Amino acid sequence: MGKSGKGQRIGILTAGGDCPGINAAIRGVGKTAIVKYDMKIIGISDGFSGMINKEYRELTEHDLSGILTMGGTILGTSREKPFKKNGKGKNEISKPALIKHFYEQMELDCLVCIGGNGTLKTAHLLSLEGLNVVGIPKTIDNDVWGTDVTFGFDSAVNIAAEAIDRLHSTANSHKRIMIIEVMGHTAGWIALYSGVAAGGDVILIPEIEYSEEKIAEYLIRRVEENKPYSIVVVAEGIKNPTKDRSAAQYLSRRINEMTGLESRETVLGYIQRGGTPYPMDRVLATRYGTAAADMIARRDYGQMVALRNNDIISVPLGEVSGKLKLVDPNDPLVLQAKNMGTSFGN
């Protein structure tokens, strides 16, 4: 299935949530493939939906100019999961079969899938169906197994840290507890790094179980030590017994009830995912993209581009699929933060 060398046709799609740096990765793949290898780049619209509905267009070098600093994705994205059972009728063609059919009809030699855990799992399943696939890891959550870091993470941490920096002055002026909620359903990387970078007094992440009582004791002790305000950084996925409140809203109410201290919450939300990528993400996404084009030229399929000890390597998609990279409660950064007096609520 496919040719080698010059003239290869490479499909590229972006799936899952948007994040800073996607366009830089598209550019890295495309410009390297076109300039270095004389390949053709086929941009698939809206993630795997575009493969199912055969929505695509050829991308020229001109199309890739000026997108390095743009947020979002020029190809569009969706959360379509083609292998998820959808109750199709007896005479309907399954979504994976449609993707394989259009892959062959478009005469693709490889499909580059840029995305997080769900996208990379789908990429692996497509490779098992016989498609040549290369994965590029992107997510602000930094929870893709097999790579030291995903692009999007650095920009999200910068955005979150800047927001926390701004809350310090308000917290100090009003002598309040300021609680800021950042993204991270199962992995607390953003909360950990932004909390340390911006001097959070309490950092709560899903991987470390917290005690409301210990948080309350810690905050009261700070007041007694003439530290009249505190910054609490929480990942959205921490323990939250309520369904109608965010983690920050729940914690704000509980802290006020247990300590009598005035508290306010801020939910940062999608601001972390949008806008211009920071330079480190542009560089990392570019490195991933160029490496993906080189892998395709070598016909090194069924792999994900990864970063290990600042070296670009490839990892089999089968090893990545279905795994998450979570914060170890004994991560050096956690221990260092604790040594400086930061509370993790445990």
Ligand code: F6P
Given for the second form:
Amino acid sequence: MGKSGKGQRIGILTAGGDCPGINAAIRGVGKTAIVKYDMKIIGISDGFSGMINKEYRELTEHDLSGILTMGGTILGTSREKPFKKNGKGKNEISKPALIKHFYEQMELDCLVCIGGNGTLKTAHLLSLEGLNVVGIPKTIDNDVWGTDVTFGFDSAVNIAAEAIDRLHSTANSHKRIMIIEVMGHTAGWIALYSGVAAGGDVILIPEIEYSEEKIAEYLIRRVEENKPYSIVVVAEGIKNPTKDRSAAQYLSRRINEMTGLESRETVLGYIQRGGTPYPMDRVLATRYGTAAADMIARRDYGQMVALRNNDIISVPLGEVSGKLKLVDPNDPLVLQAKNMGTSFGN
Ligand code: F6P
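Having gone through the form predicted on its own, I am curious about the other one (the form predicted together with the named molecule); can you provide its structure?
Below is the entire complex, every chain and molecule, led by the chain shown above.
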């Protein structure tokens, strides 16, 4: 550890759920590190599993060409959480100790961790163990604290909005209530943005408790006002008392029982995470990646790159770790949608 920028060996891993834009971020870090700083890039396979099992390969500038528009991650990912109880025998070496050991054996000067909340928490714990770590926030959920936006979010919103757009015509033809479920276990960002973008009549997010009665009244009133169909956009993490049905399935049945209106549900699922990133995510991921390489050259470790008012800044991983960025029920976009008559079920 402690060489000057030139010749530094930088490990990169991608962990947690994938999202559009990861390869653009890998390319941003890697190309800047190689071209501007003459560093070496070591691609770690499958998130923290690769650091535990010592699976890696050197990435040349050539390897980083042609990946900007590719979905997924060329490095692979996993949900391995090395600091969770790992089930190993008493005498076996712990996963964090293995990671530290291989970090030294691979002669890494820094490890770039591209991921969401879980990954950034692990990155912070590794930096407390003495590793030089830099975090890059990614997730379609947009719930990483300390940054205005994560890459992957814009693509997911575009995909979800396109899907909702398509539901309008079939809902209108059949005079139905269409319920569409988008991702977001704890944060309703995708539901809020895609719902507003595609004219959802009802938008339900985990941060705002909904009442079935209020939704039923609202939907019946729309029929009485000669609005023959309605679009209900729900985040997957909204209240759902059933275990075997999705939130959309549950709500679809309840709406039908309570209003007598015909309803159908659509669960968008992993389509939101797959495929080529939209241009805004390519740009954001590139900005994050190049900024991360600059941070490494400055030895600004233990930090996450972030976007604040369209400026790239760095935030200590210790500040980010363990926090979530949720939708404020009084977020201006929620209030603006309410002012236009959109229901949030409350
Ligand atoms: O990427 C974030 C996210 O899409 C969540 O919204 C979703 O609930 C979760 O990942 C599911 O991913 P997996 O099945 O890969 O764990």
